[in-house]
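This document opens with one chain alone, in structure tokens, the form predicted alone.
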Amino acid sequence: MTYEQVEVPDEGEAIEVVDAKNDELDVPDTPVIPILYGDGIGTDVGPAAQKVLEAAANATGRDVSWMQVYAGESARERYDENLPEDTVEAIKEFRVAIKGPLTTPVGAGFRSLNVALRKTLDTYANVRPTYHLEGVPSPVSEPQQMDMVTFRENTEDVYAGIEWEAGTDEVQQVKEFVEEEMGFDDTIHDGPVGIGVKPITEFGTKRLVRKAIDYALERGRDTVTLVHKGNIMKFTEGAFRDWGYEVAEEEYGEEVITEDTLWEERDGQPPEDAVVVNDRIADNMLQQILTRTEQYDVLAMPNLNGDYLSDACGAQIGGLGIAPGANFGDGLCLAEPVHGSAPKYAGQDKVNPTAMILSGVLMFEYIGWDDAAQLVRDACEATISSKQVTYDLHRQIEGGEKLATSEYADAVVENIEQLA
């Protein structure tokens, strides 16, 4: 494919998809990987992550042919648009990419550039592994107990929410329909009202839960927990729970067992190597990630619940500055950190790039470079454990060495070379 707005590297090959549904890829030793630095601090953390990931690839006998693409502020400066078609097409063609944070300008036509990119690519599973790195300050006494992976549905619920503004003719029409045609005449208070609709579909639910169960089986995880508010929203979040169980019961045979069956037929003893699927109410789950942290492995949930739960998990291991993430579709991965663009710190070479670096770990795992992925994670932990940290952690660590963003990346690279 010929691109007008981005340049394809002379070296490297595209990752080929063998089986999109099962994420089977044919990965060359030097794949072309699009990288989007992003807005604000993305111009600092993007190059830092690129340097670290390239070092890990080289240390394991491989290389990455980086292809820089643009969206947000960088795209507006070059092309006077927020999300160039060439950026989207490049990610689709090369199948695996990494990006920094994006900021949506007021009046830009998007609710969110991040959401627009995810929906355009149909990366329906937002995946956030949450684990503690030794040396990172935490608000809890035993942060090492946290080792969960959240699967957040990425295309519906509030991401596909339809809203009508208070005081408009449209909201009045909806109100009258709900009250007069549907019979809910005692539900809405008098006076101005905003009304929203959140769709949750069988299709969207099942493909997310399928992704979560597949991950648990591939990675040796014990449980997948469906997190919902089905006790109140019975036909949306309750349906999410029911459809999730249908996937577990109908598609996996003896590899997967539900919690009810586990106790009814096996006295709580799961078959060897089987994944147990259970469910929890969302508000209760917010308690249990604190009080019963070790009991949970993989969490699957609708979009809004996933937003709350993943951030709450991140708080236990030191905050979003070190929290990685990635968006997965069928045969496609777009890795990205959880944090925002923090424009007031942009260009100061001071912020923590760990979240974007660890997002690259997810990307490497996806293409089967588990050795490079582990090397990056170990090197980040070794750097932080030695108290070589950026300003955000330095102010919490006694006797630490404060490093700039670029210096921290250099320190991680040095540890990669020592650990390899």
Second form
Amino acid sequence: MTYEQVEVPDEGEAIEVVDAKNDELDVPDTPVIPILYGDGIGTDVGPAAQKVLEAAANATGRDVSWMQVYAGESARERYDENLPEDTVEAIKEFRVAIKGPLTTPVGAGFRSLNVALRKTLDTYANVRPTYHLEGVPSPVSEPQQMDMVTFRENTEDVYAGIEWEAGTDEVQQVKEFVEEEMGFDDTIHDGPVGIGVKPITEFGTKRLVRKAIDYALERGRDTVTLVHKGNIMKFTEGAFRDWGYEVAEEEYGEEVITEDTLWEERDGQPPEDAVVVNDRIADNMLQQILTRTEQYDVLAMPNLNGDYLSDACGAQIGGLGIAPGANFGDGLCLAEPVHGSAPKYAGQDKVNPTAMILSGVLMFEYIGWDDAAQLVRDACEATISSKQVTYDLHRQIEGGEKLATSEYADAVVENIEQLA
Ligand code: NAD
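Form predicted together with nicotinamide-adenine-dinucleotide (NAD), following the form predicted alone:
Full assembly next; the chain just shown is listed first.
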């Protein structure tokens, strides 16, 4: 592939895909990794994360050949467009990339760049690991019990965006169809109404649940919980649960066992190293993450449940400055922090880069650099527990030392060098 808008670094090699469906990659010791700083505070946290990740790669005998790519403000400045084709192509070609937040200006005609990227790359699983770093202030008394990974379906349910506005001809047509053709008369109140459609497909569900189970097997997790609202929405959320169980029962042999089979056939004792698949109703699950935190591992869910649950999990371990994420497709990973571009802090060298740094941990794990990933996580924890923190945590920690974004990154790099 030849690029006109971005430069491929002279050094480094591309990560090759061996088997996309199974995320099997051939990773060189000096991979080319596209990095997109993004908008707003992206220009603060992006370089900070880059420095830390590079230090961890070097400390484990590797190197990263960073390839700068652009979208949003940085792309408008350079090329007068929001999402250059070369940026998308580079992520597709090099398979693994990291990005900062992108601003979605409010106003008609402006498509969310994140949605456009997600659609073009078909990154159908939004993944957020939620674990507590010692020293990070939390609203719960035992935040260390939280160690979950949420897999949120990224392409259907409310993200399909199929809805019609009250007062339009379209909504009237849909209402008439639902009432007259589908037999739901006397169901929708008279007067203005907005109507949405919630598609949940077998295809979309199964590939998401497969990703979650594969992840659990690979990373030695004990359970995958399907979180749904199938008691009320039987044919969408209930179908998600049923198709999820089908994947568990039909595709993995003895490696995966459902909770029902476990009790019927094994008196609740799982085979060694097996993953147990169970399900919970979403509202119950929101309680359980608080009351039975330790019992859950990997959660797989449709889009809207995932939206609520992943934020609720994130709040328990310290919030936005800390929360990492990644979008996975088949043989493709685009890591990104959960937070947005926080424009009022942009360019002040002030905000917390931990979320972006830990997104890099997910990316390193994806390419099999577990030692480098662990080093980054340990170094962040060492830095925060020695009370060297950015302003957001500083105001909650007594006697802490307040660092700028770049100073915090330097402190993490020092800890990497000491821990390596
Ligand atoms: P936001 O996450 O940008 O900021 C909300 C608040 O959270 C900030 O004012 C700040 O107090 C705090 N915060 C966020 N990140 C922080 C960090 N790293 N360190 C310390 N504090 C931090 O959310 P918003 O204000 O709703 O959105 C701003 C813009 O970001 C919008 O245009 C939105 O569309 C976009 N956004 C992008 C993404 C993405 O690119 N993935 C995600 C969310 C929002």
